[in-house]
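Form predicted on its own, single chain, as structure tokens, below.
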Amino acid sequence: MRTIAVIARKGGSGKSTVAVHLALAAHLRGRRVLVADTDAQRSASQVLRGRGEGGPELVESTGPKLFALQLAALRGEVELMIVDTPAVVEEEIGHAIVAADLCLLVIRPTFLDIAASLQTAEIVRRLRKPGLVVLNQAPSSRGGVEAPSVKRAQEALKLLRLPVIPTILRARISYQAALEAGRSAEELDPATEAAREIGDLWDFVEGFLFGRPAAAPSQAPQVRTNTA
């Protein structure tokens, strides 16, 4: 099993969109997915729970019950744990760091959310966890030319010493509309750019954790909710 811990430390940066999105990726494609909300919004909990079909399993829980969370998600074979963490609260943003095989940085190409992120980016640093940083809520570009919000982005990115996944989330109003749905942009409308960016960015983080891509999406059980 491999547990991704969605962090952003700037409230309304998407983190929970992706949390969700990355789960239900890996759920259409046949992963069994556990998604851990420790995030007390509850967001990533009021959408799977919009779903009136099958979906991840959910769990609400805490950073201190992670490990736990752990055990019993590994008996249950699940294949994958996406933690969805709260931004302002230091300690369950650690224990989720600890808890990770992978932790993603959402962070949005404005300096707050990149400042923002330094200090969280150096305890990854520190306690040796792979990191990776996703781009959101992106400007598109123009003509193959990103905007200059994106370039500066980019480079002042190179200061978090992580890398940035190719694939940028631009902002899509498709997105939230998916999600009102309790859906991914990927069950929403498969055809549109949004659709698009989520299996590429799926496609990069299941090869970084699993070396190897699961079946072509499909549905899966229904969505189990408890908490811990």
Ligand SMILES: Nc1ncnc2c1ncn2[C@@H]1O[C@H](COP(=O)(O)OP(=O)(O)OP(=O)(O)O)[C@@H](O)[C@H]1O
Given for the second form:
Amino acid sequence: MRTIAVIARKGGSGKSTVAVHLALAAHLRGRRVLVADTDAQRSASQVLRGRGEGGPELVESTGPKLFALQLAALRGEVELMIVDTPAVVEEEIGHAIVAADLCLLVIRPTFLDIAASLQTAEIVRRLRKPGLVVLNQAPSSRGGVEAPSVKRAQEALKLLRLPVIPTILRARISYQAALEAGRSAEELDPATEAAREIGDLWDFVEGFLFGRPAAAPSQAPQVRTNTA
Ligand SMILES: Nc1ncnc2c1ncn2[C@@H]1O[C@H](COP(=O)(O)OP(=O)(O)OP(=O)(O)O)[C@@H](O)[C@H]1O
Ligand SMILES: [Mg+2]
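What would the structure be for the form predicted in complex with the ligand, rather than the form predicted on its own?
Now the full complex is given, and it begins with the chain already shown.
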């Protein structure tokens, strides 16, 4: 069982969007997934409760309960636990980092977002936790050329001294439309750029955590998998 803590000190960077999309990506590819929602806003819970069909298991929790939840998840043969965290409650973020096999920092390509992440990245490094950064809500590139804001962000992110995932999540309405429907962008329309981004992000995270794709094939054949 592996645990991902999805963290960022800046509100609205996309933690819940990324947490839910990764959980659904893993679920669609046949992995047993548990989402632990430790944010009192309960954004991830609202999305997953909006599903009319099966999906990841969901527990509304708090940081101090994560260890007990991990034990229960192990007993229940959960393969992946994804912890969605609040932006501002430091204690909750701390518990999630301690519980994590991977800390995923979700950062928008802005000066203030990156500045707010410096301390979090330092904590992740001091605790010797594996950490990765994913850029979210980035403007799209034009003709293969990155927007200046993204290029500046890529330079500034070097100061975090954590690896940056090559897949960049762009600002796309399909992410919002998907969550409104209780689904992921991959489920809503696998032909969209958002679906491709999430597939690529999942492939990277899965390789990092498990080093291999899920044993069971996808139960949603229209979703691209790296087992195909
Ligand atoms: N890549 C994206 N493209 C378009 N909209 C996005 C994207 N990522 C997130 N959003 C939107 O940005 C808003 C904030 O996203 P989200 O709730 O996931 O952030 P958060 O970091 O969890 O926020 P909070 O700090 O309040 O928990 C939401 O309206 C969401 O739909
Ligand atoms: Mg959130």
